Structure formats: structure tokens, C-alpha cells
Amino acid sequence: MRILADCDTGIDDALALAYLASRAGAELVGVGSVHGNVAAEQAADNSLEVLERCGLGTVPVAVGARRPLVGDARFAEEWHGRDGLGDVARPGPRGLPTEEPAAVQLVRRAREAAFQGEPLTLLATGPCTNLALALLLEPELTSWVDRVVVMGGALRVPGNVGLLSEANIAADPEAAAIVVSAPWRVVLVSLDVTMQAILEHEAVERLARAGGLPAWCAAVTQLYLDRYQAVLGRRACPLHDPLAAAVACAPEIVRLETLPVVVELRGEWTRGATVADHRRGADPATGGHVRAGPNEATEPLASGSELSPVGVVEAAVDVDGPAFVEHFVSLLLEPEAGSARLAGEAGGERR
């Protein structure tokens, strides 16, 4: 399976590249920065450090968008540090991104791969910056990919940085309501899976003790495990973006439901917030309802606005977090054999 993977590399990106890297069968074709957790210069230079440690430091890394379509580029740095990756000591990556930007490096890879009779699978684990930027480069982009798979949004549960908006989708709600409601197959990962995916303290402590690749896996989440403690009641963390990873290697893991989904754009308490249609009567095909239940006729979802289009989406909602977070930290300690493999050329040197 072609992966390309876009994101805004902080703890759990680089988690999740590192998952990637150990999994067989998930064929990294290049990896795209963008704004979000850190700088997208800096999401760069930390996607070029965790392949360099996993054995691919020649999947290139394009640097992507540095601020979102609509507003200015907000970082977690509280939550990630001002490295992004934990304020961990260490000496950087020694290549340098590619001079291609990372929309137009998605475009070449997905027509490529498609040419070549092996769609791509996108994976988003940041603001949808890029894939938007993509989608309006080239309209064929839709057909030449094979599915979409997007860390992002809360449909039943709470928000993390709004009442109900989530991180990477609020970031970038214009980007998002773009990418969802294209006409390609959209697997969205939400809150409502990943803060079902836990990382206990011990299963981390289990990384440490292995060393290599593992170890330096656990230092960089201590920051992490101090940030969710608060939140937790534990010291603990989500996998977001692994859970992310997973789902585009093997979307059977979670169960997946179709839905209507609108991004909002101009709530005052809601901006950001994904907004799924869950009433009886759903019409996924376009997005509208015929009747909630006997004689009762219902508004459809649809096209609220022009800016905000409905998109329909397959939605994970619900998935066994202990058994995956163990699946996780496996794989970490003994990667599958035939693990993710290096394609393309290879990045810069840095001098």
C-alpha cells in the first residue's frame, strides 16, 4: 500500500511515522509538512529526523503551507514543546527537505501512482492545508487517489481546543470543509476513536527499556504524558495520529460509519466544529434526510453555504483502543518484517 502522509509532525506524528515504519506492507512514498502543531519548516525538519531514526532517510519531505487558508497559523507548543517533538535533546536530522512544495509533491505522487495502477492513500495528521491547496492545483486529484484518511474532528464528543471543534480541523476549518466535501472517499478519524486509544505511563516504560528506536519513542512522549495528566486524571496519553496510521493501513479496525458531515465556518461558539447529520432517516448519498420517522419530515443537512458544503464521509466510531495501544507498542518493539520501505528520490543534504 502507497502511503503519502501529510503532517504537522509533533509527538504523535512522529508516533505515527514510526508506526509506518514498522508496519509490512505500507510503502511511505513522501511525506508533506504543514503548519499546525509547529512551523511548517519545523515539521519538516522533525519528519526528516524520526525517518532517519526508522531507516527511510530518503523518503523525501516537501515543506508545505505555513499558515492556513483563511487567518493566521496557531501552534501547540504548550502541549508539544518548541520543538515540537518534547524539547528532547538531540543532534536534528541530517538531509533537508525537497525544494518541491509539498501540494505540488502530492499531485506528481498521486498522479504517478495512479498511472502506475496503485492509488495513493493519503493520510492527514495535520490541518488539511496541503490536500485543499492540492484539490484546487488539480481537479483530477479526486480520481487518482484511493482514499483519504484525516485525524481530525469530534462528531459525539467534546472538542479539545473549542466547545466542539478539534485541533487539526479548527486550525484550518476552510481547508477542512474543502477536503471533506470532495468528491473522493474520506475515512475520518475523530476524537470520538482516538481518546479511546490510551497510552498508559507503563506501556511507555516498556518502549524506554527497549532502547533504539522504541526508547527514543518514550522520551519524546514524556512532555505528552505531562500535558494529558491534567486531562486524564493519569499520566497518559491518546494516539491520535497512530490511530490514524492504522486505519490507513487497515480501515477494518475501527467500524465505520457513513455520514453527512459539514464543517462550520461561522459560529461564533462553534467555528471548526465537524457536524454530523446522526438522524434515522439518513440519506448518505446526498448528503439529505426524507423523514426522521413516521410522517415526521425533516430539513436536510444540505449545503448549508456555499463556504460550507456538506460532505459525506465514513466515520470511525467506535474501536477496541486496549487492543490497538497493544498493537502499537508491539509493533514498535518488533517491527513486521518487509516494514515500510523508502520510494522516490531522496531529499536534500543538509551542509
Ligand code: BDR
The other form holds:
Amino acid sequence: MRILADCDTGIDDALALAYLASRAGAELVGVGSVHGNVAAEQAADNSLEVLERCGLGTVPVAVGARRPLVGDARFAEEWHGRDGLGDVARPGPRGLPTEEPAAVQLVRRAREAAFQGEPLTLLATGPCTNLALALLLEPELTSWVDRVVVMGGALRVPGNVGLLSEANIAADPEAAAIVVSAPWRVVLVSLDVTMQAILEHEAVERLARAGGLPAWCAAVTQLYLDRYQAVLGRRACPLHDPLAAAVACAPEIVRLETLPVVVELRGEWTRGATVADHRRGADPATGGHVRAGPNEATEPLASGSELSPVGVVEAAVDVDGPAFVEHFVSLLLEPEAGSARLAGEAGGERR
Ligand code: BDR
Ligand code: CA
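Previous: the form predicted alone; requested now: the form predicted together with ligand BDR:
All chains and molecules follow, beginning with the one already shown.
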């Protein structure tokens, strides 16, 4: 499985990269950074440092969009720290980002992989700006990638930055609308499932006791535990981005439902909401036109408004959260044979 990750590397993005490095068969071909939890430059530095710690110091990291398609970037320092990784003392990366912008790297790597007969999986754990820019640069991109796994949205549950909106989608709704409605396979890993994947503080202590990379992951996660205490009522945090990374490797770990979805671009209270058509009779095959019946709602989500076209996504609607979290912790404690992390150890890349 060849993956190109696009991240606004904060705490759970870092955990997602560490997860991928620990998993056999997950080959990270590149990472893009994007505004979101922190500035795009900081996110790139954070990715570089995590990758170096995982023995993946040779994976190219490209800086991406500094701001959304519309409006200004808004960072989440309160949740991820000023540096995006919990403000623990750390040396920073040894390496530098590539010269190439993230959207250009994405198009180039996707084209190469497609022509080598091994199309990439794109994994977006931040705002969708780079993916949207890549689609604008090269519409053929949709035929070059295997699928696009996006951590974002809230379909049947409340939002986390707005009443109905989730942080990654709300940070660039126009970009999310472009990505969701493009003719490629989008798997949406929304708060509906990520809020079921809760890492308890006892598990973080297990990581801390192990030393090495797991202990570093435990250290950067402390601030996330602090902040989520107010939401969850206990010292624990959701594994939003690691769950999306796991779905990129093995979609069968979640229950997927094909749903028409639009991203709300206006709305006094709802900008950035992901509106799914859950109505009986909604026909994903036609982009969400509701089949009219005598007592059936006939107001179609239809082809969307002139602003936001309808996308048809495979939405993750259920997961065995505790089983996933145990799998995540075990993998960090014991990387799989053949994983990049073990290969990196052999190559002396780990700190
Ligand atoms: C998402 O928002 C970010 O703060 C997290 O890294 C995650 O990608 C959760 O809504
Ligand atoms: Ca993220």
C-alpha cells in the first residue's frame, strides 16, 4: 500500500505517521503539509521530526498551502500547542522540506505511481486545501489515485469547532467541497467514528513506560489529554488521524455506507458542515437524487447548489473503537516485521 499523506501535523497527525511507520505494508511515498493545527511551515517541520524519529527520514516532506482557498488560516494552538506537538522540549528536525510545493508533489507522485501500475492512496488528515489545489492543477488526478481517505466531517454527530462542523472541513470548506465532489473514491472518516476511538490515559502510560518512540508519542500527547478532559470528562483523547491512517491501510476496519454528501458553504451557523442525505430512497448512484415516491421526500439534494456540488462518498459510520485503539497501541509498542520503522532502526535513522 503506497500512501501519500497530507497533514497539518499536530498531535494526532504525528501519531498517525508513527502508526504508518509501524505497520508492515504501509509505504509512505511523501508527505505534504497544510495550514490547520499550525502554520504549514511548522507542520512540515513537525512531520520531518516525527518521520526522522520513526526511521523515515528519507521520506520527502513538501510545504503546502499557507491558507484556505477563501479567508485566513486559523490555528489550533490551544489543542496542539504553539509548536503543534504539545510544546515538549525537542530538537526539531535535521532535514529540510523539499523545494516543491505539496500540491505539485502530490500530482507528480500520483502520476508516477499510476504509470508504475501501483496507484497511491491519498490520506488527508488536515484541511483539504492541497488536494483541491492538486485537482485544479491536474483534473486527471482523479483517475490516477486508488482512493482518498479524508479525516473530516460530522454526519450524524455534533461538530467539534462549529455546531455541525468538524475542524478539518471547517478550516477550508471550499476545498473540501471540491475534493468530496470530484469523481474519485472518497472515504470519509468523520467524527462519527473517530469519537469512538478513544485513547485512555492508562494506554498512554503504557507507551510512556516503553521508552523510545512510544514514550515520545506519549509525551507529545499529554496536552491533548489535558484539553480533551473537558470534552470527555476524563483524561483521554480521540485518535482522529490514526484511525484515518488505519482506514487507508485497511478500509474493512470500519463499516462503510455510500452516502451523498455536500459541504455547506453558506449558513449562519452551519458553514463547513458536511450534510449527508440519510433519507430513505436517496440514490447514491445518481449523486443523491431522491427517487420520488408517494410518501417520499422529493426535495432532492440533487446536484447541489451552484456553490456546492454533491459528492458521493463512502462514509465510515461504525467502528469497534476499543479494538482499534488496542491495535494502535500494540503496533506502536511492537512495530510489525517489515515495517518502515524496523527497517529505519536497522538503517540507524532513529534517535
Ligand atoms: C481533526 O482536527 C485536527 O485538529 C486534528 O488533527 C484532526 O485532524 C479532528 O477534527
Ligand atoms: Ca490533523
